[in-house]
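Take a look at this single chain in structure tokens; it is the form predicted on its own.
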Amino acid sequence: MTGGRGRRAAAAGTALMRPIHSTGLMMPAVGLGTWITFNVGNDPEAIAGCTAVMKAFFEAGGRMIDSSPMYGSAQMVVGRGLDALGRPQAVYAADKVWISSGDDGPDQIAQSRALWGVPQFDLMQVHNLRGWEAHLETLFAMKAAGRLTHVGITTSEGRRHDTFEQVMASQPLDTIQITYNILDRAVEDRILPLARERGQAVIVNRPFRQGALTRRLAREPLPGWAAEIGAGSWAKALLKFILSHPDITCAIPATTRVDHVRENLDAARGPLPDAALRRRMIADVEAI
């Protein structure tokens, strides 16, 4: 990271992209998170207002999207919005295996497939670890086999760390889906520098503690230096902190509103906290 007030992220109105490291391929550093947020059940209302997320979402330069069968009825409204959307080619498919047994692994995946409607998913991430070994040898095999691009673990809040950190070490992993904000940044002592190190992205959830960072930052006003990196809210410059970290490689923050998701994506443009503004962003919200 550069000194001086702030550095550029790219050329004016150009939005920020990081490689996925073992393939080269770029994704938009800010993606589509989907835990609570797309879980609506049948309800045609709730399920149309997503879908105007997901348009937003593409229409602003987005790639990745994120689910997991863990996340109730969201694979199926993602599918239901890629369908309105006559299945937009932009899309990069990211979802997870979440089942203890690994023989029902495969079942599991074949099954969020479809409820996405997609041939096949970018990314599959073996979520929180849970049955990890057996579900690795599937997705490796997957990837072999052309059937998967990349393959991830997930963790989130700080979970099983270092046995996290060992599988990131033994295993040729593509990404690592990680949680890290302007106050949970325990990953930035070990796990970043260690996916530098193996050449694995690197996901970030949570980047708003699930909204309740923007919620109690919301009755602050927003200090200087905030128009120092073009930031007109909190959440623009809590997600510019988050990518202003040269190891992140996407941000996938959450929302259910058509202005949230623009404006979402648009902290991947224009000027990023260097690290001196990063060290007094950190002082001024730890402070609130």
Given for the second form:
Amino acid sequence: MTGGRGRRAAAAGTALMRPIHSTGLMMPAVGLGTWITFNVGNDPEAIAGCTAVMKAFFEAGGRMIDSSPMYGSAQMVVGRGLDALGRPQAVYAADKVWISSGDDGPDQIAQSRALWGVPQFDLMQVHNLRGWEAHLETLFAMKAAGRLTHVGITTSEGRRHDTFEQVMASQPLDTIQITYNILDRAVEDRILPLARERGQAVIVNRPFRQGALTRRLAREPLPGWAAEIGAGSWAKALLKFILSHPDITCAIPATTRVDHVRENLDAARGPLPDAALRRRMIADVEAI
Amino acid sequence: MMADWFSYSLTDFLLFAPETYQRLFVRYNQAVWPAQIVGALGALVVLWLVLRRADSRIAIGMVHALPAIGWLWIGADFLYQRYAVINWAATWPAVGFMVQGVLLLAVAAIAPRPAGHAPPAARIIGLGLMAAALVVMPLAGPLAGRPWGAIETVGVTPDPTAVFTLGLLAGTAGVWRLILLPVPVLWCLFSGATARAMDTGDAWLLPVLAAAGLAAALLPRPAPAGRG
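Same protein, different form: I have the form predicted on its own, so give me the form predicted together with the partner chain.
Next comes the full complex, this chain leading.
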């Protein structure tokens, strides 16, 4: 904490890192999502664009890339990008298992691994709790065998939070992935406190409501408080809002643009809003 | 669980960006050129035969066999090989298109001469839809702001091919038209929902044309005149 009005400050120039508590691995607080943006098929021009985004992401200190078999060609595009970039050691490969049958989980995970071209995943999550009982059994067995580092579950847009909490409370998860942004804050009441209590790292999806939030706010001038936290854009301000919650480990915005990925990672540097400023930010955005 | 489903919107099922969808058509059109010309010429032949009320076995065979080639090609190449790469849900329509192609070929092979004709209103709507698929639908994309390279043409891309076929069925009297209706109608629902999710300016066009085609195809056909 510094004494600046309405803000908490990280050391200037140092990217915010947060731990995955179960193993102590420190993770840059901004990752890279691939939903929609990396689903570009076999289009060489578009794949090159995604590779440029990944290159800028790693150059800016990013590590966590998150994908899913549900995301069309995104896993393949990530794999091609990693190939083109010479297989960066920094990558923290986070993916999901998304299939109804527990028996089919291992095959799907193997296929995902082949598409990424990684020897093993750092994090494998049960996507939207689909078939979670059987898949978690598989994932914990893989972790015990040293073929997986972290195990998690995901949900989005507030779905199945009751079941999600039950799984969080009953299973030795390393991570959870939820939707959290300045307008979608339902997880603050029960899920984030439970994650803190259980020592589960929290990954945030849809930080911009799939771009709808930044598109909507783009017409509005940035309020004066944006300068207090070093946010020159709505996107950066929205990310800083998310990262200022102490229970959040990593937000994973998706983008197709190199300038945006740099800006996203820059949100993890410099001051973050304190509790009072968070309240003002919420009030201002809700009023728009 | 059911409440979960109601919490989804159309856009939640959209796996790709509108730009990616456009690029899919641009790259496909480049890859298959000049199939667009061949498709349009085939469609013109079918339209001409329907206009002439040609009902010989050969004519009936041709008006079903020519669209069948388009359905099979689109199912195997466009939907399965290309679209399914960015949308795993396209695998099912790909199978549907190939089934539709086989059904059209079966009708072409049997080529039964229909007893009687479609009602005038159904025939007019049918011919109108065939013409719209040939001329209006290819122009709709550029008019809505999509690049010319992403143009959608009969026999090569799914939407105009589905509307053209619905027009053909609307102008047909044979009872077999009823088994040829579901696949184009279902495709129009699927593709119309995709366009709606992408919020394209012409998202209304396909559902409107499909609804007209379905209504016209379901209009009762007059009973054949008795033989003396």
